[in-house]
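This document starts with one chain, in the form predicted alone, laid out as structure tokens.
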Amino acid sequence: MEVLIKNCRIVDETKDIQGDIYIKDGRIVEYGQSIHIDCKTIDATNLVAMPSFIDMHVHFREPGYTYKEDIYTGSMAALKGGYTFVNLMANTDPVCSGMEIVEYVLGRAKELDLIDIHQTVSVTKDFDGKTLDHLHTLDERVKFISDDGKGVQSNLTMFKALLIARDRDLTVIAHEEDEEIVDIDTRLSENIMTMRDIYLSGLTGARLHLAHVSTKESIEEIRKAKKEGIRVTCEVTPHHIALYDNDYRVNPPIREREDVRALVQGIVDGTVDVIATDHAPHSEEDKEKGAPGISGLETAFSLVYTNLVKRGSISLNRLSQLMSASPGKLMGLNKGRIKKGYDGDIVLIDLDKKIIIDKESFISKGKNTPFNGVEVYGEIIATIRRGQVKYNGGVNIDNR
């Protein structure tokens, strides 16, 4: 199979040039000017060209949850959104605990061939914050071991993992949240978590990543924590670069102006690896019982790039780097970058459309969105997976 992607500007981490792109058999073949070969062809006049998305940080609520999400639902969503790879949560009924619900979402995403999936298992047998015996048990399929949702609570059960995780090779991706703490003051709660992890993963050597941080003194602490050489790195989500002094129910929550500025300071000078979105869908009852999430697949770009971009504060090279090369690069993807040999894998975007997000068109099941009626730039046109279009939002196709 063989796809030419025409006179599009080309954005990656690296690069911002003029020209084509040549995808044969899901792979990147060649990509510059005046490319020409006999094949489905795409105009992508006035079109940017990047790297698709991955998400680090994703819940598709299945199985247990599917009244909120499901894996079908989700895989448009992040379709829509522009990503082709997500990597989901084990919060899941019953909790992703072993390889019996890695093998069921995997074949259930093979069998919908929509986008790509990682399952995170979690860290305490069915967040139970004290059993790690289960992770022996895991395969070279998993990569990543989360408590997120809870965040494991005992000081001596998180060096444990983290010492399992070194051994197994294997990434913790930690929720900080202080469940004794956080009812009285959530950016302590926070901070020392935080803290507590950073510590111990310059103590073992595991390998640290610190999901949604929120906090101006969360951000201080990986920079200094960096420079020292210790294995962390971290993301921030579009809601808490977006919006400050808001009440709309997140975990953590929406905090304050110099937060976001802080934030942004992380996102330019390095400090922070990867912008993922922490989407939450779900339902409108248990939104309205207090249940904290954004449904954030289908916004994600869009409001990073008009809050982060159009105002200057990085380049879209840097946001390419943001939400394609460093979360596949800590995936140990072969996605992320326009590259030859890496995979098919490419947005086409309009930068300069001007839309109104409205939460009655999203394809997910969650309409769960601060979001809607605000106006931003840059609408996904299309989302090519290996070659094959599976998103197209209006891009003109010459199957030849």
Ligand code: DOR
Given for the second form:
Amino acid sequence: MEVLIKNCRIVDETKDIQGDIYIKDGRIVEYGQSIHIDCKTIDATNLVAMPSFIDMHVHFREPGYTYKEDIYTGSMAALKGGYTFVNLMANTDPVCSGMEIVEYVLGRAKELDLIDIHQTVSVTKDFDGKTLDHLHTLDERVKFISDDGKGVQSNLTMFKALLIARDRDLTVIAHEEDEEIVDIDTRLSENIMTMRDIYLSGLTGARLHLAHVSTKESIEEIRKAKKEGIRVTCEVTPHHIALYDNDYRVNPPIREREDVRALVQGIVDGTVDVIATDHAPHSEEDKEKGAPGISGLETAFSLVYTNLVKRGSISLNRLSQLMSASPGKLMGLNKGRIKKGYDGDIVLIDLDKKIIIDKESFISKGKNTPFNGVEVYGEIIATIRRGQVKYNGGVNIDNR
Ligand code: DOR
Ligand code: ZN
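Okay, that one was the form predicted alone. Can I see the form predicted in complex with the named molecule too?
Up next: the whole complex, starting with the chain shown before.
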């Protein structure tokens, strides 16, 4: 199986050149000026080719809440957003606390053959806040553990979980929310848990990845921790960058202008490692009842591109690093760069295309977005996984 992507602007974390990309047997074999090979050809004139995106924080709701999203609709939404890899969170029903659900999800992904998936396992069994025994039964397919959606409330449990994570080479993805404090002060609730976990990570030596960081204080703590050599990484969502002073319900909440400034500064200076969507689809009814979350996969790139690159805060290279190279590296994937030997996972984008976000056009079952009607730039035209076009929004293919 061979494919040649012709006449594109090739951008990844380190390069920005004009040329072609040749993919064979699912891997990138060559890229550069005027490659001539007689095979299936994709005309990418006037388009940018980037490594497809990798999302470290996604909720597909299967098993248990498939009326909100399932692995098929979620995967299709991911492809439309330019993603070929997602990391799924464990807050399904039942909670993903062992290999049985992991195997089910990975099996389903294989059967669908649309995107690649990693399934995170809960830190505490069934989110009970204390039981950790199941962590000893996980095999090497599991790299992350998280009680995302809830957070590990007990200091002792988190301390023990980090010790196990260190010994078993797992990374803890931390949802920082103190349940007792959150009702009176959501900022303090996030900050106090962030500080606790950075301290515990330093103490234990375990890898800690902070999910959806939203406050200026947390960013500053992470900056300091990194300087001290603590093994902490973090992600920021598109909505926490694009919005402030907005009460659309999401956890953590949309913050203030000063926080957005600090997040952008963190993105500019390297404190922030990754942009992750926290794609959290909900039904209209659940949303009316107060379910927190945003359906984010299909709007992520254009929001980040419009708010950060078009405004001049970061380069397209840095965006590629945040959305592909860094998450690829953190997850140990052979993806995220346009380089010989890497998976032929490419997204073709029309950067100049103006779009009005329309929730009714979402493939995701979750139409919950605060961005409906918002004008952005950058349309995903095609998403290619290991050389196969998995989403085609209007690119010409010569099959020969
Ligand atoms: O807004 C959110 N929605 N934040 C979370 O932490 C959980 C997520 C969900 O699962 O809906
Ligand atoms: Zn989440």
